[in-house]
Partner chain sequence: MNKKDQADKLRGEQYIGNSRKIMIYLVLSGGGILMMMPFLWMILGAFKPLREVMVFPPTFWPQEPTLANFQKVFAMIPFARYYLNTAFVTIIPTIITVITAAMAGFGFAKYKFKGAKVLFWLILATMMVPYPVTIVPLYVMAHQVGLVNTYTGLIVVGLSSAFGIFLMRQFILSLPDSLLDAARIDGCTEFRIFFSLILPLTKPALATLTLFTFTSHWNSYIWPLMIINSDHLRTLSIAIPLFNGQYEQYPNLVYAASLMSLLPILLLFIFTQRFFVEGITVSGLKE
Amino acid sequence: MWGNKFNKWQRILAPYIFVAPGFIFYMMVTFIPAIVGIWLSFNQWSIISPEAEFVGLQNYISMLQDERFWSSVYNTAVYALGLIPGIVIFSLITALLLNTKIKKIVFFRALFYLPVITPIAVASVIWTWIYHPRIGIMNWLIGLFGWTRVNWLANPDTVIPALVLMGIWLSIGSRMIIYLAALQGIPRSYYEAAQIDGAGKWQTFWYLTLPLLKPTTLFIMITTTIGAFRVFAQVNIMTQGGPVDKSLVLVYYIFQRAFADLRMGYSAAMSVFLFIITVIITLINWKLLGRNISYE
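Structure requested: the chain above on its own, in the form predicted alone.
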(Lines of atoms letter the chains of each structure in order from A and count residues from 1; the text may use other names and numbers.)
(Lines give C-alpha, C1' and ligand atoms only; values in the text may rest on other atoms or scores of the structure.)
Protein backbone atom coordinates (compact mmCIF):
# COMPACT_ATOMS: atom_id res chain seq x y z
CA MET A 1 0.00 0.00 0.00
CA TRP A 2 2.67 2.49 1.04
CA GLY A 3 4.79 1.40 -1.92
CA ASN A 4 1.97 2.19 -4.34
CA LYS A 5 1.47 5.65 -2.82
CA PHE A 6 5.21 6.35 -2.98
CA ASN A 7 5.35 5.34 -6.65
CA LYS A 8 2.35 7.54 -7.39
CA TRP A 9 3.90 10.62 -5.76
CA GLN A 10 7.22 9.81 -7.40
CA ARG A 11 5.59 9.89 -10.84
CA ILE A 12 3.84 13.17 -10.02
CA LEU A 13 6.82 14.99 -8.48
CA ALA A 14 9.69 13.65 -10.60
CA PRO A 15 9.13 16.01 -13.60
CA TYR A 16 8.93 19.06 -11.32
CA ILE A 17 12.09 18.04 -9.46
CA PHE A 18 14.01 17.77 -12.73
CA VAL A 19 12.65 21.10 -14.02
CA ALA A 20 13.18 22.93 -10.70
CA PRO A 21 16.93 23.78 -11.06
CA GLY A 22 16.45 25.37 -14.48
CA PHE A 23 13.30 27.17 -13.36
CA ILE A 24 14.99 28.55 -10.24
CA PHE A 25 18.00 29.69 -12.27
CA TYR A 26 15.72 31.41 -14.82
CA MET A 27 13.84 33.17 -12.03
CA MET A 28 17.08 34.36 -10.42
CA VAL A 29 18.87 35.69 -13.50
CA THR A 30 16.00 36.71 -15.81
CA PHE A 31 12.49 37.07 -14.43
CA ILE A 32 13.19 38.62 -11.01
CA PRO A 33 15.83 41.09 -12.38
CA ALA A 34 13.33 42.10 -15.10
CA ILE A 35 10.67 42.87 -12.50
CA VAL A 36 13.19 44.82 -10.42
CA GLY A 37 14.26 46.72 -13.54
CA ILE A 38 10.67 47.75 -14.30
CA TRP A 39 10.23 48.89 -10.70
CA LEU A 40 13.53 50.75 -10.83
CA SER A 41 12.46 52.64 -13.97
CA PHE A 42 9.94 54.54 -11.83
CA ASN A 43 12.59 55.52 -9.31
CA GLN A 44 15.65 57.71 -9.10
CA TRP A 45 18.51 55.71 -7.65
CA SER A 46 22.27 55.81 -7.63
CA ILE A 47 23.92 52.46 -7.07
CA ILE A 48 25.96 53.91 -4.21
CA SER A 49 22.99 55.50 -2.43
CA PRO A 50 21.05 53.48 0.16
CA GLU A 51 17.49 54.31 -0.96
CA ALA A 52 15.57 54.82 -4.18
CA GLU A 53 13.30 57.84 -4.64
CA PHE A 54 10.00 57.29 -6.45
CA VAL A 55 9.69 59.75 -9.36
CA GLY A 56 6.82 58.20 -11.34
CA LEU A 57 7.13 58.71 -15.10
CA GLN A 58 9.92 61.29 -14.86
CA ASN A 59 12.57 58.89 -16.19
CA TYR A 60 10.43 58.11 -19.23
CA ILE A 61 9.73 61.81 -19.84
CA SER A 62 13.46 62.58 -19.63
CA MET A 63 14.14 59.71 -22.02
CA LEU A 64 11.73 61.04 -24.64
CA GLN A 65 13.35 64.49 -24.38
CA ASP A 66 16.92 63.16 -24.64
CA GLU A 67 18.43 63.79 -28.10
CA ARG A 68 21.28 61.33 -27.50
CA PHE A 69 18.75 58.63 -26.64
CA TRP A 70 16.97 59.08 -29.97
CA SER A 71 20.33 59.19 -31.73
CA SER A 72 21.22 55.84 -30.14
CA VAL A 73 17.85 54.38 -31.21
CA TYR A 74 18.46 55.56 -34.77
CA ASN A 75 22.00 54.15 -34.86
CA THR A 76 20.77 50.81 -33.50
CA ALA A 77 18.02 50.67 -36.14
CA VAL A 78 20.51 51.43 -38.95
CA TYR A 79 22.85 48.75 -37.60
CA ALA A 80 20.00 46.21 -37.41
CA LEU A 81 18.75 47.02 -40.93
CA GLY A 82 22.21 46.30 -42.29
CA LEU A 83 22.97 43.28 -40.13
CA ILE A 84 19.76 41.23 -40.31
CA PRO A 85 19.40 40.83 -44.11
CA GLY A 86 23.18 40.38 -44.43
CA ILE A 87 23.24 37.50 -41.96
CA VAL A 88 20.14 35.81 -43.40
CA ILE A 89 21.31 36.04 -47.02
CA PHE A 90 24.96 35.11 -46.53
CA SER A 91 24.28 32.32 -44.05
CA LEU A 92 21.76 30.78 -46.48
CA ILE A 93 24.20 31.06 -49.40
CA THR A 94 26.97 29.55 -47.28
CA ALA A 95 24.74 26.69 -46.15
CA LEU A 96 23.75 25.94 -49.76
CA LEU A 97 27.40 25.87 -50.81
CA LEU A 98 28.39 23.63 -47.91
CA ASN A 99 25.45 21.26 -48.38
CA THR A 100 27.40 19.25 -50.89
CA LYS A 101 29.33 15.98 -50.84
CA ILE A 102 32.89 16.98 -51.66
CA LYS A 103 36.23 16.19 -50.09
CA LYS A 104 37.26 18.21 -47.02
CA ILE A 105 33.72 19.62 -46.66
CA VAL A 106 33.93 19.15 -42.88
CA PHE A 107 37.03 21.38 -42.85
CA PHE A 108 35.21 24.17 -44.66
CA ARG A 109 32.22 23.89 -42.34
CA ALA A 110 34.51 24.17 -39.32
CA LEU A 111 36.28 27.13 -40.94
CA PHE A 112 33.04 29.06 -41.36
CA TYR A 113 32.00 28.20 -37.80
CA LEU A 114 35.30 29.37 -36.28
CA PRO A 115 34.20 33.02 -35.71
CA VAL A 116 31.32 31.80 -33.54
CA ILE A 117 33.70 30.34 -30.95
CA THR A 118 36.04 33.35 -31.09
CA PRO A 119 35.66 35.51 -27.95
CA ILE A 120 34.02 38.82 -28.79
CA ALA A 121 36.88 40.78 -27.18
CA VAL A 122 39.45 38.96 -29.31
CA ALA A 123 37.37 39.43 -32.45
CA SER A 124 36.99 43.15 -31.71
CA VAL A 125 40.76 43.59 -31.40
CA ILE A 126 41.32 41.64 -34.63
CA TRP A 127 38.83 43.76 -36.54
CA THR A 128 40.26 46.95 -35.08
CA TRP A 129 43.54 46.00 -36.75
CA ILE A 130 41.74 44.99 -39.95
CA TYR A 131 40.23 48.49 -40.09
CA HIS A 132 43.48 50.25 -39.15
CA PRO A 133 43.87 53.28 -41.44
CA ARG A 134 47.55 52.62 -42.26
CA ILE A 135 48.32 48.92 -41.85
CA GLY A 136 44.86 47.35 -41.94
CA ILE A 137 44.08 44.65 -44.50
CA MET A 138 40.82 46.37 -45.45
CA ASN A 139 42.63 49.44 -46.75
CA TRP A 140 45.16 47.18 -48.47
CA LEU A 141 42.30 45.45 -50.31
CA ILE A 142 40.64 48.66 -51.47
CA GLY A 143 44.08 49.97 -52.43
CA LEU A 144 44.32 47.17 -55.00
CA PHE A 145 41.46 48.90 -56.84
CA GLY A 146 43.12 52.30 -56.58
CA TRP A 147 40.67 53.63 -54.01
CA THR A 148 41.61 56.07 -51.26
CA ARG A 149 42.39 54.73 -47.79
CA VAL A 150 39.56 55.08 -45.27
CA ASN A 151 39.72 55.49 -41.49
CA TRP A 152 36.83 53.07 -41.07
CA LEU A 153 36.17 53.44 -37.35
CA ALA A 154 36.80 57.19 -37.18
CA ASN A 155 34.70 58.15 -40.20
CA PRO A 156 31.03 58.92 -39.41
CA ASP A 157 29.96 57.53 -42.80
CA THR A 158 31.74 54.18 -42.50
CA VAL A 159 31.67 53.27 -38.80
CA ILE A 160 28.23 51.58 -38.85
CA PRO A 161 28.92 49.64 -42.09
CA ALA A 162 32.22 48.52 -40.56
CA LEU A 163 30.44 47.22 -37.46
CA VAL A 164 27.79 45.54 -39.62
CA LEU A 165 30.46 43.71 -41.63
CA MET A 166 32.08 42.49 -38.44
CA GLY A 167 28.68 41.42 -37.06
CA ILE A 168 27.96 39.37 -40.18
CA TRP A 169 31.36 37.68 -39.87
CA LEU A 170 30.69 36.86 -36.22
CA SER A 171 27.19 35.44 -36.71
CA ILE A 172 27.17 33.80 -40.11
CA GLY A 173 28.64 30.53 -38.80
CA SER A 174 25.93 29.78 -36.24
CA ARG A 175 23.11 30.62 -38.65
CA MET A 176 24.81 28.62 -41.39
CA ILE A 177 24.74 25.53 -39.17
CA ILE A 178 21.00 26.01 -38.54
CA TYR A 179 20.28 26.40 -42.25
CA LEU A 180 22.50 23.43 -43.05
CA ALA A 181 20.58 21.22 -40.61
CA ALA A 182 17.29 22.38 -42.15
CA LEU A 183 18.53 21.69 -45.68
CA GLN A 184 19.64 18.19 -44.75
CA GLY A 185 16.22 17.59 -43.19
CA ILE A 186 14.42 18.09 -46.50
CA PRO A 187 13.59 14.65 -47.97
CA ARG A 188 15.47 13.82 -51.19
CA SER A 189 12.23 12.50 -52.67
CA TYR A 190 10.97 16.10 -52.97
CA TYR A 191 13.90 17.03 -55.20
CA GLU A 192 13.54 13.84 -57.22
CA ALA A 193 9.85 14.62 -57.83
CA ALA A 194 10.73 18.19 -58.87
CA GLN A 195 13.39 16.89 -61.25
CA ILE A 196 10.92 14.45 -62.81
CA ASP A 197 8.47 17.34 -63.32
CA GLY A 198 11.18 19.23 -65.21
CA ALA A 199 11.98 21.90 -62.63
CA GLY A 200 15.35 23.63 -63.05
CA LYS A 201 17.77 24.48 -60.25
CA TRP A 202 16.41 27.98 -59.77
CA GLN A 203 12.78 26.81 -59.82
CA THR A 204 13.61 24.03 -57.34
CA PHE A 205 15.25 26.52 -55.01
CA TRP A 206 12.53 29.19 -55.28
CA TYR A 207 9.43 26.98 -55.15
CA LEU A 208 10.68 24.07 -53.04
CA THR A 209 13.77 24.78 -50.92
CA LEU A 210 12.94 28.35 -49.89
CA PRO A 211 9.33 27.64 -48.75
CA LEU A 212 10.48 24.59 -46.77
CA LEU A 213 13.11 26.77 -45.06
CA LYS A 214 10.50 29.30 -43.94
CA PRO A 215 10.35 28.12 -40.28
CA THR A 216 14.16 28.23 -40.10
CA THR A 217 14.25 31.70 -41.66
CA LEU A 218 11.67 32.93 -39.15
CA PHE A 219 13.75 31.61 -36.25
CA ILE A 220 16.94 33.17 -37.63
CA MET A 221 15.20 36.49 -38.28
CA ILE A 222 13.86 36.70 -34.73
CA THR A 223 17.09 35.68 -32.99
CA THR A 224 19.19 37.93 -35.24
CA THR A 225 16.87 40.88 -34.58
CA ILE A 226 17.17 40.41 -30.83
CA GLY A 227 20.95 40.13 -31.12
CA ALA A 228 21.20 43.23 -33.34
CA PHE A 229 19.34 45.40 -30.85
CA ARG A 230 21.55 44.11 -28.02
CA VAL A 231 24.88 44.93 -29.70
CA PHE A 232 27.34 46.25 -27.13
CA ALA A 233 30.74 44.58 -26.76
CA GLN A 234 32.26 45.51 -30.12
CA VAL A 235 31.06 49.09 -29.79
CA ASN A 236 32.51 49.32 -26.29
CA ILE A 237 35.89 47.97 -27.41
CA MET A 238 36.24 49.43 -30.91
CA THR A 239 34.53 52.84 -31.02
CA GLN A 240 33.12 53.78 -27.60
CA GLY A 241 30.15 55.28 -29.43
CA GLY A 242 32.25 57.54 -31.65
CA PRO A 243 32.93 59.34 -33.80
CA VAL A 244 30.51 62.11 -32.75
CA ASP A 245 28.03 59.51 -31.46
CA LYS A 246 27.63 57.88 -34.90
CA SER A 247 28.08 54.43 -33.37
CA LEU A 248 26.32 55.21 -30.11
CA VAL A 249 23.93 52.25 -29.95
CA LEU A 250 21.17 51.93 -27.39
CA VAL A 251 22.69 49.29 -25.09
CA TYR A 252 25.99 51.20 -24.95
CA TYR A 253 24.12 54.39 -24.07
CA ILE A 254 22.23 52.52 -21.33
CA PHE A 255 25.59 51.31 -20.02
CA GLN A 256 26.98 54.86 -20.05
CA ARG A 257 24.09 56.35 -18.12
CA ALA A 258 24.07 53.48 -15.62
CA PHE A 259 27.76 53.15 -14.79
CA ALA A 260 29.23 56.51 -15.82
CA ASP A 261 26.46 58.77 -14.49
CA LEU A 262 25.04 56.26 -11.96
CA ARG A 263 21.51 57.01 -13.21
CA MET A 264 20.14 53.53 -12.64
CA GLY A 265 16.47 54.49 -12.84
CA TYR A 266 16.95 56.33 -16.14
CA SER A 267 18.90 53.39 -17.57
CA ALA A 268 16.16 51.01 -16.41
CA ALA A 269 13.58 53.12 -18.27
CA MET A 270 15.60 52.87 -21.48
CA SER A 271 15.95 49.12 -20.93
CA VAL A 272 12.17 48.81 -20.68
CA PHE A 273 11.86 50.78 -23.92
CA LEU A 274 14.36 48.42 -25.58
CA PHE A 275 12.38 45.40 -24.39
CA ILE A 276 9.12 46.82 -25.76
CA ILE A 277 10.68 47.66 -29.13
CA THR A 278 12.22 44.18 -29.38
CA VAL A 279 8.87 42.54 -28.64
CA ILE A 280 7.09 44.71 -31.23
CA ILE A 281 9.64 43.93 -33.95
CA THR A 282 9.52 40.22 -33.07
CA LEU A 283 5.73 40.26 -33.42
CA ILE A 284 6.04 42.02 -36.78
CA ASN A 285 8.49 39.35 -37.96
CA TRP A 286 6.11 36.66 -36.76
CA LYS A 287 3.16 38.33 -38.50
CA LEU A 288 4.97 38.77 -41.81
CA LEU A 289 6.93 35.51 -41.96
CA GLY A 290 4.82 33.25 -39.76
CA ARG A 291 1.95 32.87 -42.20
CA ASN A 292 1.22 29.44 -43.63
CA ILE A 293 4.22 27.84 -41.94
CA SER A 294 4.10 24.08 -41.57
CA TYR A 295 6.44 22.42 -39.08
CA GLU A 296 5.72 18.90 -40.27
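Same protein, different condition: the form predicted alone was shown, now please give the form predicted in complex with the partner chain.
If you are looking for partners or other molecules, they are not here, because only the chain is given.
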Protein backbone atom coordinates (compact mmCIF):
# COMPACT_ATOMS: atom_id res chain seq x y z
CA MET A 1 0.00 0.00 0.00
CA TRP A 2 2.74 2.41 1.01
CA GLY A 3 4.65 1.40 -2.10
CA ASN A 4 1.76 2.40 -4.32
CA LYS A 5 1.38 5.76 -2.66
CA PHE A 6 5.08 6.47 -2.97
CA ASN A 7 4.97 5.47 -6.59
CA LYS A 8 2.09 7.82 -7.31
CA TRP A 9 3.69 10.78 -5.57
CA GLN A 10 7.14 10.37 -7.02
CA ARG A 11 5.54 10.39 -10.45
CA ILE A 12 3.65 13.62 -9.79
CA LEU A 13 6.60 15.36 -8.15
CA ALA A 14 9.32 14.08 -10.46
CA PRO A 15 8.98 16.71 -13.23
CA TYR A 16 9.07 19.58 -10.72
CA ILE A 17 12.16 18.17 -9.06
CA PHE A 18 13.85 17.69 -12.44
CA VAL A 19 13.06 21.17 -13.68
CA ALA A 20 13.56 23.09 -10.42
CA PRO A 21 17.37 23.42 -10.12
CA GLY A 22 17.96 24.39 -13.76
CA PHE A 23 15.00 26.76 -13.76
CA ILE A 24 15.76 28.41 -10.41
CA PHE A 25 19.49 28.88 -11.08
CA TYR A 26 18.69 30.39 -14.47
CA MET A 27 16.00 32.75 -13.22
CA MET A 28 18.23 33.78 -10.34
CA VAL A 29 20.82 35.24 -12.72
CA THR A 30 18.51 36.53 -15.47
CA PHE A 31 14.87 37.18 -14.66
CA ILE A 32 15.30 38.45 -11.11
CA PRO A 33 18.20 40.81 -11.94
CA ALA A 34 16.21 42.09 -14.94
CA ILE A 35 13.35 43.02 -12.60
CA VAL A 36 15.80 44.58 -10.15
CA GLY A 37 17.29 46.48 -13.10
CA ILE A 38 13.96 47.95 -14.11
CA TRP A 39 13.35 48.97 -10.49
CA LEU A 40 16.87 50.50 -10.32
CA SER A 41 16.23 52.57 -13.43
CA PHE A 42 13.63 54.60 -11.49
CA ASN A 43 16.03 55.21 -8.61
CA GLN A 44 19.19 57.09 -7.90
CA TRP A 45 21.76 55.00 -6.09
CA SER A 46 25.52 54.89 -5.73
CA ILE A 47 25.69 51.34 -4.25
CA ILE A 48 27.85 52.61 -1.35
CA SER A 49 25.12 54.81 0.10
CA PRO A 50 22.69 52.87 2.31
CA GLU A 51 19.50 53.53 0.39
CA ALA A 52 18.27 54.12 -3.12
CA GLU A 53 16.20 57.21 -3.73
CA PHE A 54 13.14 57.04 -5.98
CA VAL A 55 13.41 59.62 -8.75
CA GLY A 56 10.70 58.52 -11.18
CA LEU A 57 11.62 59.07 -14.80
CA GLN A 58 14.57 61.36 -14.01
CA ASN A 59 17.19 58.83 -15.20
CA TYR A 60 15.43 58.39 -18.53
CA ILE A 61 15.11 62.14 -19.00
CA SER A 62 18.80 62.74 -18.29
CA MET A 63 19.63 59.85 -20.59
CA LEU A 64 17.74 61.37 -23.51
CA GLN A 65 19.53 64.68 -22.90
CA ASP A 66 22.97 63.10 -22.57
CA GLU A 67 25.10 63.73 -25.65
CA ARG A 68 27.57 60.97 -24.75
CA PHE A 69 24.70 58.50 -24.56
CA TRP A 70 23.59 59.39 -28.08
CA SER A 71 27.10 59.25 -29.43
CA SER A 72 27.50 55.81 -27.85
CA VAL A 73 24.30 54.66 -29.59
CA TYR A 74 25.58 56.16 -32.85
CA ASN A 75 29.00 54.50 -32.53
CA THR A 76 27.39 51.14 -31.80
CA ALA A 77 25.11 51.49 -34.83
CA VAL A 78 28.11 52.35 -37.05
CA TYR A 79 29.92 49.30 -35.70
CA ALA A 80 26.87 47.11 -36.43
CA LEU A 81 26.50 48.52 -39.95
CA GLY A 82 30.13 47.73 -40.69
CA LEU A 83 29.88 44.26 -39.24
CA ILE A 84 26.74 43.06 -41.05
CA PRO A 85 27.89 43.14 -44.69
CA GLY A 86 31.36 41.91 -43.77
CA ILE A 87 30.09 38.89 -41.87
CA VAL A 88 27.35 38.03 -44.38
CA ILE A 89 29.64 38.22 -47.42
CA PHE A 90 32.66 36.42 -46.00
CA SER A 91 30.75 33.67 -44.21
CA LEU A 92 28.61 33.04 -47.31
CA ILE A 93 31.65 32.81 -49.58
CA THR A 94 33.39 30.46 -47.16
CA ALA A 95 30.30 28.28 -46.85
CA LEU A 96 29.87 28.12 -50.65
CA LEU A 97 33.50 27.09 -51.09
CA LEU A 98 33.22 24.48 -48.37
CA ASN A 99 30.00 23.12 -49.85
CA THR A 100 31.91 21.69 -52.81
CA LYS A 101 33.07 18.12 -52.72
CA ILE A 102 36.67 18.79 -51.84
CA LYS A 103 38.80 16.97 -49.33
CA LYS A 104 39.91 18.42 -46.00
CA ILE A 105 36.63 20.26 -45.45
CA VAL A 106 36.84 19.44 -41.75
CA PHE A 107 40.30 20.98 -41.58
CA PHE A 108 39.29 24.24 -43.27
CA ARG A 109 36.08 24.46 -41.30
CA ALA A 110 38.14 24.21 -38.10
CA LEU A 111 40.50 26.98 -39.25
CA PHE A 112 37.64 29.38 -39.81
CA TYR A 113 35.91 28.36 -36.60
CA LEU A 114 38.89 28.76 -34.28
CA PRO A 115 38.37 32.47 -33.48
CA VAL A 116 34.87 31.65 -32.19
CA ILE A 117 36.24 29.60 -29.32
CA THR A 118 39.17 31.91 -28.53
CA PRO A 119 38.81 33.76 -25.22
CA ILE A 120 37.80 37.31 -26.07
CA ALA A 121 40.37 38.70 -23.64
CA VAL A 122 43.21 36.86 -25.38
CA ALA A 123 41.91 37.80 -28.84
CA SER A 124 41.73 41.46 -27.82
CA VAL A 125 45.29 41.44 -26.50
CA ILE A 126 46.62 39.82 -29.68
CA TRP A 127 44.74 42.27 -31.90
CA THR A 128 46.10 45.18 -29.86
CA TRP A 129 49.55 44.07 -31.00
CA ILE A 130 48.38 43.45 -34.55
CA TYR A 131 47.30 47.10 -34.67
CA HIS A 132 50.45 48.35 -32.92
CA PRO A 133 51.63 51.49 -34.75
CA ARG A 134 55.33 50.54 -34.78
CA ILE A 135 55.65 46.74 -34.85
CA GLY A 136 52.08 45.66 -35.72
CA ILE A 137 51.52 43.19 -38.52
CA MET A 138 48.62 45.22 -39.93
CA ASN A 139 50.95 48.07 -40.82
CA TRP A 140 53.33 45.56 -42.40
CA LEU A 141 50.41 44.19 -44.46
CA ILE A 142 49.25 47.57 -45.76
CA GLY A 143 52.90 48.45 -46.31
CA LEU A 144 52.99 45.69 -48.94
CA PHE A 145 50.47 47.78 -50.88
CA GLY A 146 52.58 50.87 -50.41
CA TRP A 147 50.37 52.53 -47.81
CA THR A 148 51.86 54.46 -44.93
CA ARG A 149 51.65 53.39 -41.28
CA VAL A 150 48.46 54.02 -39.37
CA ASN A 151 48.00 54.17 -35.62
CA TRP A 152 44.85 52.09 -35.91
CA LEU A 153 43.47 52.26 -32.39
CA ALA A 154 44.50 55.85 -31.64
CA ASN A 155 43.19 57.41 -34.83
CA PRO A 156 39.53 58.55 -34.61
CA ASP A 157 38.92 57.58 -38.25
CA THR A 158 40.32 54.04 -38.05
CA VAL A 159 39.31 52.85 -34.61
CA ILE A 160 35.82 51.63 -35.59
CA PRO A 161 37.00 50.00 -38.85
CA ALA A 162 39.73 48.26 -36.82
CA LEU A 163 37.15 46.91 -34.37
CA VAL A 164 34.86 45.89 -37.25
CA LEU A 165 37.65 43.92 -38.92
CA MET A 166 38.34 42.09 -35.70
CA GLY A 167 34.60 41.52 -35.20
CA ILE A 168 34.33 39.95 -38.65
CA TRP A 169 37.28 37.68 -37.86
CA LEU A 170 35.59 36.66 -34.61
CA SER A 171 32.25 35.67 -36.16
CA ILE A 172 32.84 34.28 -39.66
CA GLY A 173 33.19 30.77 -38.23
CA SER A 174 29.86 30.51 -36.44
CA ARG A 175 27.88 32.13 -39.29
CA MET A 176 29.60 29.98 -41.91
CA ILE A 177 28.38 26.85 -40.12
CA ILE A 178 24.80 28.16 -40.25
CA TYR A 179 25.09 28.90 -43.98
CA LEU A 180 26.62 25.49 -44.56
CA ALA A 181 23.71 23.78 -42.81
CA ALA A 182 21.24 25.83 -44.87
CA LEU A 183 23.02 25.01 -48.13
CA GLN A 184 22.98 21.33 -47.35
CA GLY A 185 19.29 21.56 -46.53
CA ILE A 186 18.29 22.67 -50.05
CA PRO A 187 16.75 19.64 -51.77
CA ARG A 188 18.57 18.12 -54.72
CA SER A 189 15.34 18.11 -56.76
CA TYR A 190 15.47 21.93 -57.02
CA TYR A 191 18.78 21.74 -58.80
CA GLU A 192 17.55 18.92 -61.01
CA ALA A 193 14.65 21.16 -62.03
CA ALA A 194 17.01 24.08 -62.72
CA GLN A 195 19.15 21.80 -64.80
CA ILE A 196 16.16 20.66 -66.88
CA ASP A 197 15.26 24.31 -67.44
CA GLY A 198 18.76 24.81 -68.77
CA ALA A 199 19.94 27.22 -66.08
CA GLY A 200 23.64 27.99 -65.94
CA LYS A 201 25.79 28.01 -62.83
CA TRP A 202 25.53 31.72 -62.11
CA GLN A 203 21.83 31.81 -62.96
CA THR A 204 21.24 28.98 -60.52
CA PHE A 205 23.16 30.82 -57.85
CA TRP A 206 21.35 34.15 -58.34
CA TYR A 207 17.83 32.85 -58.92
CA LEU A 208 17.77 29.68 -56.82
CA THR A 209 20.45 29.40 -54.13
CA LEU A 210 20.54 33.03 -53.02
CA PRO A 211 16.74 33.47 -52.67
CA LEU A 212 16.53 30.17 -50.78
CA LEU A 213 19.21 31.43 -48.39
CA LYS A 214 17.24 34.61 -47.66
CA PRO A 215 15.82 33.49 -44.29
CA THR A 216 19.29 32.38 -43.20
CA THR A 217 20.80 35.68 -44.29
CA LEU A 218 18.12 37.58 -42.43
CA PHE A 219 18.71 35.49 -39.33
CA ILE A 220 22.44 36.16 -39.52
CA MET A 221 21.91 39.90 -40.04
CA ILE A 222 19.65 40.12 -37.02
CA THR A 223 21.80 38.05 -34.67
CA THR A 224 24.81 40.07 -35.82
CA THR A 225 23.01 43.32 -35.00
CA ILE A 226 21.98 42.08 -31.58
CA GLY A 227 25.53 40.86 -30.97
CA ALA A 228 27.00 44.18 -32.14
CA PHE A 229 24.90 46.04 -29.59
CA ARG A 230 26.48 43.93 -26.85
CA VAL A 231 30.11 44.56 -27.79
CA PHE A 232 32.20 45.40 -24.74
CA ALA A 233 35.34 43.32 -24.08
CA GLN A 234 37.31 44.47 -27.13
CA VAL A 235 36.54 48.10 -26.40
CA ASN A 236 37.44 47.76 -22.73
CA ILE A 237 40.77 46.08 -23.47
CA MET A 238 41.83 47.76 -26.71
CA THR A 239 40.53 51.33 -26.72
CA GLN A 240 38.68 52.22 -23.48
CA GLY A 241 36.18 54.05 -25.65
CA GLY A 242 38.83 56.33 -27.15
CA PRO A 243 40.15 58.20 -28.96
CA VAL A 244 37.85 61.17 -28.23
CA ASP A 245 34.92 58.83 -27.49
CA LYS A 246 35.01 57.51 -31.07
CA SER A 247 34.75 53.89 -29.89
CA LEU A 248 32.52 54.64 -26.93
CA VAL A 249 29.90 51.94 -27.47
CA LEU A 250 26.65 51.59 -25.54
CA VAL A 251 27.60 48.74 -23.21
CA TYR A 252 30.98 50.30 -22.43
CA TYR A 253 29.19 53.51 -21.48
CA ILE A 254 26.68 51.57 -19.37
CA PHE A 255 29.49 49.92 -17.39
CA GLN A 256 31.43 53.14 -17.14
CA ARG A 257 28.44 54.90 -15.60
CA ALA A 258 27.82 51.99 -13.22
CA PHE A 259 31.32 51.25 -12.00
CA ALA A 260 33.38 54.39 -12.58
CA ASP A 261 30.68 56.96 -11.67
CA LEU A 262 28.63 54.63 -9.42
CA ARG A 263 25.41 55.83 -11.03
CA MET A 264 23.58 52.52 -10.85
CA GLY A 265 20.14 53.92 -11.64
CA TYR A 266 21.31 55.87 -14.68
CA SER A 267 23.21 52.85 -15.96
CA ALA A 268 20.12 50.69 -15.44
CA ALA A 269 18.03 53.13 -17.48
CA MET A 270 20.45 52.76 -20.41
CA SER A 271 20.29 48.97 -19.99
CA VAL A 272 16.52 49.12 -20.29
CA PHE A 273 16.97 51.17 -23.48
CA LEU A 274 19.28 48.43 -24.82
CA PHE A 275 16.68 45.83 -23.89
CA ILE A 276 13.99 47.71 -25.82
CA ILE A 277 16.23 47.86 -28.90
CA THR A 278 16.81 44.10 -28.63
CA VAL A 279 13.08 43.44 -28.33
CA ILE A 280 12.36 45.57 -31.40
CA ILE A 281 15.01 43.77 -33.44
CA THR A 282 13.70 40.40 -32.28
CA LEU A 283 10.12 41.34 -33.18
CA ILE A 284 11.28 42.38 -36.65
CA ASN A 285 13.01 39.02 -36.82
CA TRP A 286 9.78 37.15 -36.00
CA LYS A 287 7.75 39.26 -38.39
CA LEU A 288 10.13 38.73 -41.30
CA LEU A 289 10.92 35.10 -40.61
CA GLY A 290 7.23 34.39 -40.25
CA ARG A 291 7.23 34.37 -44.06
CA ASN A 292 9.84 31.66 -43.99
CA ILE A 293 10.50 29.83 -47.21
CA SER A 294 9.45 26.23 -46.85
CA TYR A 295 11.27 23.65 -48.92
CA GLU A 296 8.38 21.20 -48.98
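Positions refer to the first chain, counted from 1. Superpose the two forms; the largest set of C-alphas matching within 1.5 Å is the rigid core. For clarity, every value in this text was computed on a predicted model and none was experimentally measured.
*Asks:* Rigid core superposed, CA of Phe54 - does it shift 2 Å or more between the two forms?
*Replies:* No, the C-alpha position differs by under 2 Å between the two forms.
*Asks:* So that I can tell if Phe259 moves, could you say whether its C-alpha shifts by at least 2 Å between the two forms after the core superposition?
*Replies:* No; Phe259 is a residue whose C-alpha shifts by less than 2 Å between the two forms when the cores are overlaid.
*Asks:* When C-alpha atoms are superposed, by how many degrees is the smaller rigid part rotated relative to the larger between the two forms?
*Replies:* Rotation of the smaller segment between the two forms is 10 degrees.
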